[in-house]
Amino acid sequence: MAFASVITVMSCILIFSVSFYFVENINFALEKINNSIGLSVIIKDDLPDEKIDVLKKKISELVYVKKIDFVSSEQALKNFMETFEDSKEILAGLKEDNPLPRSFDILLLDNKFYEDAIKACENLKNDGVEKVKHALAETNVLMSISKILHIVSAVMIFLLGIISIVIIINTIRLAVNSRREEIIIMKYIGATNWFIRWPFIIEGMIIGFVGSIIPVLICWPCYEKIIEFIYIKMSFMKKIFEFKSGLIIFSELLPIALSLGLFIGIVGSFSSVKKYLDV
């Protein structure tokens, strides 16, 4: 009964691991995107070169920027052709008369304040800014999305650990219910409840612990695998996800395995053992 109840927490622990690993790498991804939209504010053509300096200190500090970098009208042209690099022979021809204005890539602290900067930003016109261009709306959505993942990831967390707990239990029962007749003389015979309470719960946590930690350090090198045969099956991948590093899961992942196992041992015993005290 006690290997049965380790596989019945095995079960459990490695659904949540692998569901854990899903949602990690998901909220990596939206907060990566999410880190690098920023700003940019496109300076007047007819600006002097030592305004533009008074208008970067001027946007620098603003709270809630984190970094801010000038954009000359050759960089500009240069990032624009290094990103269709494809079409070279067709964007030649801008060297010579360089449509791209100068402009100012901001980064902020924190998208929260993506609409504050917007207006501090456009509040500036009379400083030489001609525009703001900025992706307000895609933001808002990475925002909802990283909200909606965060609430299903706590509801799924939720329900795994009340479903592994009502199936330990029971397991842990049968196990328990083996050993009534002991549990009922040592009763009788003066025994108190934690005395007989205590290695029930000391077998419970052993079967949590035990039950938690294998699929964890199961998952982790399987997790490294995957990713290492997506990176060869599909080169392109690493172009446009960057998958979370295997060990930064573990290290979040074991402590909370770990503790979600014990608890789910310590209740099962405990709540088992409970019906045949009272006697």
The other form holds:
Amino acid sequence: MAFASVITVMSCILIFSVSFYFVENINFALEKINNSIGLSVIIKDDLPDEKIDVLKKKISELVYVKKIDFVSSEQALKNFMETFEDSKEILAGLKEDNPLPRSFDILLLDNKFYEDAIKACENLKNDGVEKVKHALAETNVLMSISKILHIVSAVMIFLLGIISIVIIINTIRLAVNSRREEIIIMKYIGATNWFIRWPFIIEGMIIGFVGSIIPVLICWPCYEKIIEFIYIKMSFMKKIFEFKSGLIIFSELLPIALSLGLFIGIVGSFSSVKKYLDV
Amino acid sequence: MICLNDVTKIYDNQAKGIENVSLSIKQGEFVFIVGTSGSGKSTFIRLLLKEVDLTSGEIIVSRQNLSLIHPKLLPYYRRNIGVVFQDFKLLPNKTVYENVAFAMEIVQASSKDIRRSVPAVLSMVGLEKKYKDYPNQLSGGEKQRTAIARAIVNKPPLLLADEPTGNLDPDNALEIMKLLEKINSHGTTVIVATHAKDLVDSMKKRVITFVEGNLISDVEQGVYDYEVAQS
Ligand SMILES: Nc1ncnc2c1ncn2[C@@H]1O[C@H](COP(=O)(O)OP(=O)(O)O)[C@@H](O)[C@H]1O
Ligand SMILES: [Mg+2]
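Complement to the form predicted alone: the form predicted together with its partner chain:
First the chain shown before, then all remaining chains and molecules of the complex.
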């Protein structure tokens, strides 16, 4: 009967672990995209070079600015040419008369400051800011996606937890049921409730521990294998998608899964025994 | 030692267990509770164990009012009572020795005490040679002796037996009764619920008769009176 309980806990923790890997990776990707979205502050053409440093200092003084880089006209052109490598010849003429403005590339500590940062930079018009190019709409979409994802994963984990507890209570109840006679005899002889309960609690803990450690240990190498497989079969994935480190996910998952497993085991055995103690 | 004042037990389904029963039993007595099936004998035993709660009245056991015992203290109350059933209630996967030792483990006796007390009680019930056997290797009489050994190993002042000979042939039944008498002779109060007429008649003990939950007669050195029991 303990075997059935271990299998039950294992399946629940396994489903949980697999979802955990998915959610972690999606969050990881979102975070990366989110972190690479920045602002571009276009500098007025007539701003003298010596004033540029003053402006740069003013912008970097904003608390949420993580990184600020000056992009000269030449650098901007170079970047532009690189992006459109195929049309080199057509663009060659631009070199003579560079129309691209000077600018600052700015990365923020967190994109929740995005709107504030845009406003703050736009307020620096008198200091030489021509305009601010931004991706506010895109950032907002990303932020709401990750918010929804967080809610969905929280709900999923909660539901999985409830389902596991219900299943485990029933499985352990069967185990306890087969020892009903023993419990009844113990009650007649004068055993305290805790004396009767603790072996079942210990059993529940062992079931929870074994049932959660095994799926967690299985998931990690499987994850590494799957990444390897994807990178081999679809090498382009390497460029567009970076998987989160298996070790990091494992170290995050392990304590969560273990406490979930132990919790399920203890709650399951506790409530299964309860019924027989009121004699 | 035991005192019932106008005790009534009505079960949840309105079935009458016992009704308006008053009696008292002194320390060291041997008492038979007799009556036909359904007359309330087991209800009486269960009330003394506080396995069921009474509907009205008052039960005092060893100066304790059972209605006032806190649920947390119930196990400690039960340690003063040995109990034996018709179906023995032995654990099939434990030997005779282990079944008896189990009762001492439950009250957290030291292993030294267990090693001393279990063989002594097994020889008292005549099972010193069978201590390694499992219940399914024992006769009915031997099973009941094991159950009795388990009930008295913690030396309770009160021993309750509900139809202890119900599953035994007459010879074994008589031996069990003799054993209970022997335990009683050492000072333990013994209460036996039974409808084994011949045994009751031969023992010449106090006999309390229940009819449909009512106490009909209470006689010192009595016999099982069919007339009374059927009335
Ligand atoms: N757990 C119970 N629930 C409902 N009714 C019960 C229960 N136990 C006993 N009774 C009823 O109480 C009455 C007395 O039963 P019991 O004390 O077992 O009698 P006896 O042991 O003398 O055969 C019977 O009518 C029986 O149906
Ligand atoms: Mg009965």
